[in-house]
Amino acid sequence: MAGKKEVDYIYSPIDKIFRLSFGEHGDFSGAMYDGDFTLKLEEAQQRKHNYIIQQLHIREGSKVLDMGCGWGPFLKQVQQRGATGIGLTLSEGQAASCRKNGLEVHVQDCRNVTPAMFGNFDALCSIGAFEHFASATDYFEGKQDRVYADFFEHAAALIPKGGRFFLQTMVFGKNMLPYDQISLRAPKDSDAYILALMIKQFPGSWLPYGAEQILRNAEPHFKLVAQSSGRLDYIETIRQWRKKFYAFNIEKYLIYLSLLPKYLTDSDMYYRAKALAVSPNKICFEREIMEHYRLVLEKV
C-alpha cells in the first residue's frame, strides 16, 4: 500500500497550492456530472455529496466515519446536516488543514481501523482512498486480493447489519497493459508512458483491476446496492481542476518557486512535474486504460 510516507509524499506538499486554488473545504475526487457538463465543477462536487448522503441514509445524529477525507468537503456536509464526521488520513498536511477548519481528523491507516479506536459508526464513505490501499508489489507477490479482503472485513465490523459504505475508485479498465511493458523509455504519447507517469505521479500505488475484484472481496460481508462508472465525469473533474491549479495567485505562485529546486534536483519530483503538465490520469481515462466507478454497498 502507499503508506504514510507515500501519501504524504503525493499530498502534503500541495497543501497550501490546493487550498488557494479550491478553497480550505475542495474536493480532490472525482465530481458526479451525470451528463451534465454545463455544471460547475463545485455544483458536480455538490451533486456527488447530496448522491452519497442519500445513499448512506445520513440524517441529524448519524455518525459517519470518512476513510481516506481528504480535505474534509464531505466531511463539511455531514458536520452541515446535523451528524457527527470523523476523518482518517495519511497525510499530515490534510489532517492539519481540517483540524483546523473544526472537522475531527486522525492520521490513520483505513485499512485496520477497529470499533476500539473511534466506536462503531451507522455508515462509511472512502472516497478516493481505495486507490492506494495496495501496491505493485502486493500484486506481484499475489496479495491484492488478501489486502482488500481485509479491508472489508474490518470495515464491516464497523457498521451494524444494513449499514452502507460508499465506495469511490479508480480501477483498471479493458485496456490495461501488462506490468512489464509500463516504460519511461517508452515512446512520449505511448501507453506505456503514460502509464509509467502515473506510477511516478501516485508512488506505492496500485490500482484494483475492475469493479469485479472489489465486489468479489467485499461480497462476505456486502451486496451491491448500486453502481455507476464516473469515468466521463473524471475527465471534466480533471479539466475544471487544470483550470483553477494554473489560475494566477501571487501567493500559490510563489510556492510553485519555491519547489522548482526540487524538481529540478530530485529524478521523483521532475517526473511527478511532468505528471502533473501531461495529466497522465486524464489520458488514462480517455483511453479506458482506467475505469471510475461509484459503487454502494450495504452489510449483509
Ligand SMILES: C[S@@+](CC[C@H](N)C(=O)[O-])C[C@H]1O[C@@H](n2cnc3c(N)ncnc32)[C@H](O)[C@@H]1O
The other form holds:
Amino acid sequence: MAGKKEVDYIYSPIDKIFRLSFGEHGDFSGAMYDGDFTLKLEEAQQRKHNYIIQQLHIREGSKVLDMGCGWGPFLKQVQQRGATGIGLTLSEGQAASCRKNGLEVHVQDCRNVTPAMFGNFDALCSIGAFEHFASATDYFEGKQDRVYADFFEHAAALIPKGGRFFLQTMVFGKNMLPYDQISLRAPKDSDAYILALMIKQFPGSWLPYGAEQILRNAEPHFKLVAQSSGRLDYIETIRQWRKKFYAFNIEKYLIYLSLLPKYLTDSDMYYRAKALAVSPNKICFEREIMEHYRLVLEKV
Ligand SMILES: C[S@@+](CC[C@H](N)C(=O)[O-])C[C@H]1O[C@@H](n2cnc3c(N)ncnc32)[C@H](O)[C@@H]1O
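Take the protein just shown as the form predicted on its own and give its structure as the form predicted in complex with the ligand.
Let's see the whole complex now, leading with the same chain.
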C-alpha cells in the first residue's frame, strides 16, 4: 500500500507552490466540464462540487467525511452549506494549511477509519485519493483486490444503510501495458516511457484495473447509483493546471529556483520535474492508457 511517507512526499513539498497557483482551497482532482470546455477551471470545479453535494444529499446539519481531502476544496463547500465536514489526508502540509483555514482535518489513513475515531457520518466522498490506495507491490503480490475490499468494508461501517459515497478516481484503461514493458529506457514518446515517468511522479501508487475492479470490491456493501467518465474533462483540467502552475508569481518562481539544485542532483526529483514538464497523466488519458470515473455508490 502507498503509505504516509510516499503520499506526503507527493503533496507536502508542493504545498506552497500549489497554494500560490490555485489559492488556499484549490482542487487537485479532475473538474467536471461535461464537455463544455468554454467553462473556466473554477466553474468546472464548482460544477463538480454541486454534483457531489446533490448526489450525496448533503444539507444543513449533515456530517460528511472527505477521505483524501487535499487542500480542503470540498470541505469548504460542505461548510458553506451549514454541514459538518471532516477531512483526512496523509500530507502534513495539506493538513496544516487546512487547519489554518478553519477546516477540521486529520493526518490519518482513511483506509482503516472506524466509527470509534470520528463517529458516524451521513455521507462519504473520496475525490482523487483512491489512486494511492494500492501499490505496484500489492498488484504483484495479488493483494490489490484485498486492499480495496478492506477499504470498502471500513467505509461501509461509517454510514447508515442508504447512505451514499461519491468516489472519483483514475483507473487503468483499455491500452494499459503489461508491467514488464514499462521502462525509463524506452523511446521518449512511447507508452512504456510515459508510464515509467508517471510511476516516478506518484511513487508507491498503482491504479485499479477499470471501474470493474472497484465495483467488484465495493459490491458486498455498496450498489452503483451513477457512473460517468471524466477522462476528457481531466485532459482539459490538466491543460488548465499547467497554465496556472507556470503563471508568474515572484514568490513561486523563487521557490522553483530554490529547488533547482535538488532537481539536478537527486534523480527522483529530476524525474518528478520532468513529469511536471511532460504531464504523463494527460498523455495517458489521451492514449486511453488511463480512464477516469465518477462513481456514486449507495450502501445496501
Ligand atoms: C490528488 S489529491 C486530491 C485532493 C482533494 N480530494 C481534491 O480533490 O483536491 C489526493 C489526496 O489523497 C490523500 N490520500 C492519499 N491516500 C490517502 C490515504 N490512504 N488516507 C488519507 N488520505 C490519502 C492525499 O494526502 C491527498 O490529500
